Each structure stands twice: as C-alpha cells, then as structure tokens.
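The chain below stands alone, shown as structure tokens; this is the form predicted on its own.
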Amino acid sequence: MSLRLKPLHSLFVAEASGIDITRPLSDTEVRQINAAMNEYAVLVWRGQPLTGQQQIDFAKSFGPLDLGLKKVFKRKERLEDERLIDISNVDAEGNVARRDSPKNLSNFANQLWHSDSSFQDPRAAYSMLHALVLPSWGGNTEFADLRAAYDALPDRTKAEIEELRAEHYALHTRILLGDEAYTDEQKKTIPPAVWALVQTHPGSGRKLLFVGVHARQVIGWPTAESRMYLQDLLEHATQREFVYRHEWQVGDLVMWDNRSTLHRGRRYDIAERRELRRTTIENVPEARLMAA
C-alpha cells in the first residue's frame, strides 16, 4: 500500500498511515515519508504497536541516529538501548522520580520551545516519540511551522534578519530553570553551534525563520538587545496560527522535522507516571532525505 495522508492543520501536519512501520521499509516508502515531511514538516502515526528496536530500526531508515546530550553526560539509564532517548519522569530503577530529580528537570525543559539538538552541529532532522504510559491529564505536545512563521514576517524584519546568525547552547534552557551545576569541563565539552535566523529547507526549497529557547546571543549584538530580540522573534514563531497541539494516545508515534518546526512539551502531574521514549536522526546530506 501507498502512504496516505489527513491534513490535520490549515498549515502543516498531517494524520498519516498505509504504510506499516513496524517492518524494515521500502526505498519506496522511504521516499514517500521523506515527501510528506518535506510538505507537512509532522506527521502523527496512530495505533503503533512498537517495540524500541522497532523504532530505532524506522528510525534509521532516514539517517544516522542523534544521542543528543548523552553523548556528554553520561547518567545510568533505565533503557537497555542509548539509542532510545527516555522522554518520562520515570528514574533508573523505574519508579515515578522525585520532583526535583534531574529528569524532572530535563522535562521542564523541554516545555521550551526547541528544535532537538539545535546546540550541536550537525543538528537533528527528524524526531520520532512514541507514546507508552500517558497521565491523566496533560502531557500535550505542540508544533509550530517556522516556515509559517517567516513568511508572515514583515518585509523589514526579513531583510534585518537575513544575514544575522545566533548561536545555540545546550546549557541555555537548564541555566534559565536554575540548573548551575556545571563544571568547566563539561561546558567545555559542548561548545555552542552557530545557525544563520534565515535558512532555507532543503527539502521543500521554503525559507524558515530558525529560533528556539537553545538560541541565546546574535552574533556581533550586545546580549541584552540579542535576549530580547530573539524572544521577539520566539514570539512570532508560536503564535496561535502557526501551532498544532497534539492530544496523545497510546501508540501514537509523531515525527517532526527539526530543521523546519519548534516543539515543547506541555505540564501534566508529574506524580503520575509518563513515557514516551524519542528517536532523533542527525541532519545528512539531503540526498537521503529528498523525495525520488
């Protein structure tokens, strides 16, 4: 069967499926999710019975996979796999974690509006989460469309912005929740990425304004007006319009293009258990990811 797609936002995403994800894909196949990613930038897959190797194998159908800040802080993990990012506020030994544990805090980062691995270079293309254990209530997970967002700019603001670059931290987000506890060395060992306001997705050939929480100075800009213009331009890129909010259900597995979206995960009773458990490819050459 051939990929079929319901839009499911005036803008982007869309409801997708004909396709089983759980076995090895086609070149075909391939071709066709990297399309609607191109067109829709997410797509949501419902009813996914994965198991983690599952994942990880749809995963890396579309490049090499990303491991993110595991790659510098290495903390014991209650997944066999690190290849299997755990996106819950369950601890190692598999009990709800304390409100003030380090996953917890990992969790409030991520209700930040981010792009996956926009710190390092290469940054992430697609992510995919897959829902396991979800709360009562919350939890929701919204996308906004960036290249929305730069087409509604004003005509000033697009050529201001066209030749600037900022430069993205990994330690930005846990700074600002009050996480200081770094050492030089660890600091050391994840240096900033620098990515230019205005780019163009190879993909689908739009221009995108790329912003996120990770995004903390402009380049050759005083810090304060830098922090102030970039949570303008934050501001613009999530507005109502250009955001979907996706409600979860178990087995919905939700890929997102990190090179053209920013998400941000939404409050729920962390004393309630949560888990979805997140696979990111790192960007390669867009001969792997272009439509036939």
The other form holds:
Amino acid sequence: MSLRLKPLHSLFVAEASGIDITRPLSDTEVRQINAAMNEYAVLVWRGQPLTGQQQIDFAKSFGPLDLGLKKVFKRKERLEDERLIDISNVDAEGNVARRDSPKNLSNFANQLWHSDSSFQDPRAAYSMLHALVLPSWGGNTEFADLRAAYDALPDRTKAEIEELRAEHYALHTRILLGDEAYTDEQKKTIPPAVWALVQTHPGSGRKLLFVGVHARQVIGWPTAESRMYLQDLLEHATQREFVYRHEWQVGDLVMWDNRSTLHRGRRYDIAERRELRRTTIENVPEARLMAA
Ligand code: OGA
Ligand code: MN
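Mind sharing the form predicted together with N-oxalylglycine (OGA)? What's above is the form predicted on its own.
After this comes the whole thing, all chains and molecules, with the earlier chain placed first.
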C-alpha cells in the first residue's frame, strides 16, 4: 500500500492513510511521509492503536528523539520511557493533577503559540502527538502555517526581517505565566538559542516566518521594541486563515513539522482527564527528513 492524503485545510494539513504506522516503515514509506510533510506540514492519522513502544519506533524512523524540557525539570514522571513525553494533566501517581501543579503549568505553557524546543539548538523537527484520553469539551490543538504567514507579509516587512535573528529562551513562557522560581542552575541548563526570523525550509524550499512565544528578543534591538515586534509578527502568523484546528478523537496521531508550523493547545476543564503522548525528532543532520 502507499500513502494516501486527503487535504483538511486550504493551505496545509492532510489526513494520511494507507501506510501501517504500527509496524516498521520501509525506506519508501519514510520517503513518502517526508514528501507529504514537506508539502502539508501537518499529517493526521486517525484510529491508530499505538503502544508507547510503537510510537517510539515510528518516531525513530525519522531521527533521534528529543527530550525538550525534561533536562531542566528532572521531575518524577509517570511514563517509564523518558523518550515518551507525557502531555497530560495526570500526576506521577496517576491522579488528575492539582489545579496549581507544575504539570498544569506546562500544559498552560503549551496553550501559547510555539514551536517545540525552539529554545534549544538543535531544535525540534517533527513532533507526533497521540491521543489516549480526552475531556468532554475543549482541548483542541491548533496549528498555524508559517510558510503561508511569510508569503502574506508586506514586502516592506519581508525586507525588514530578512537579516534579523531572534533569541528563544526555554523559561520565557513560564515566566510569562508567573512561574519564576527557578534555580540559577536550572536557568543555565538550557542557554537561549538564536534563530533567523526568515528561514528556508530544507524539504520544500519555501520561505517561512520563524516566530513563536519562546522568542523573547530580536538580536541587537532594544527589548521593549523587539518584544512588540515579535508580538506583531506572531499575531500576523496566527491569523485565522493560516490556522487549522484539530478536534481530537481517541487514537489520532497528529504529526507536525516544528520548522514550518506553530501550534497551541486550547482550553478544557482541567478537572477532567486529558492524556496524550508526544515523541519529537531532533533537527540534526543525521535525521532522515528530506524526501528523496
Ligand atoms: C505538545 C503541545 C498541545 C496540546 O504536545 O507539544 O504543545 O494540545 N500540545 O496538548
Ligand atoms: Mn508543543
């Protein structure tokens, strides 16, 4: 069988089927999925009964796995394999996390528009999120197309940002959310990463506007001016017409390219369980990302 794609939005995102992602992928299948990711940037696989190990194996076909903020927090985790990121409001003991828990703080940070791990170098390439338990309302995940966002910029802005770079910092979103109790050691564990605002996506050759809430400073600009500018660009990039809203069903696996999209979770009742698991690929040269 080969990959089938059904577009879900006028600019990006397709529902993918025709490949069994619960079993080891052939080189041809990896190439087909990469080609689809280069074009659509977000792929939705419905009805996937993946175990944690199968999700890890699927992810590993595209490159080494990224642990993101686990390096800083070193918290007790519910899932045994550290390569599986527990995107849930469930604590290490298996209970719904307290309203003011660190777990929920991370979830609220995920409700700000971001690209996974853009605060570190290497940053993330693909992420894959698999839904296990869903709340009765809300909890959608939205995606924004940064290529379409770039294309729609006025020429004046395109020229202005051509050479600009922004600093992305891991704890910026936490601090925005009022959580500042980090030790100096934690603050130093992930030094800021610097990324050009305009990037060319290696798999598609398309230019894109690389912004997101981790970006806190335009290099060389005064702080207030640079924060307002980044805020403006982010607002541009996340206009409704560039956004796809994913309404989760149990068993969905959504994979996205963090180099060409932003995403954010949406509100739900945090007294209800919401459990998803994420795997993320590091954007390193040895990753198997480009289509042949
Ligand atoms: C993530 C993320 C948003 C959500 O898993 O990287 O940002 O809706 N998730 O849970
Ligand atoms: Mn995320």
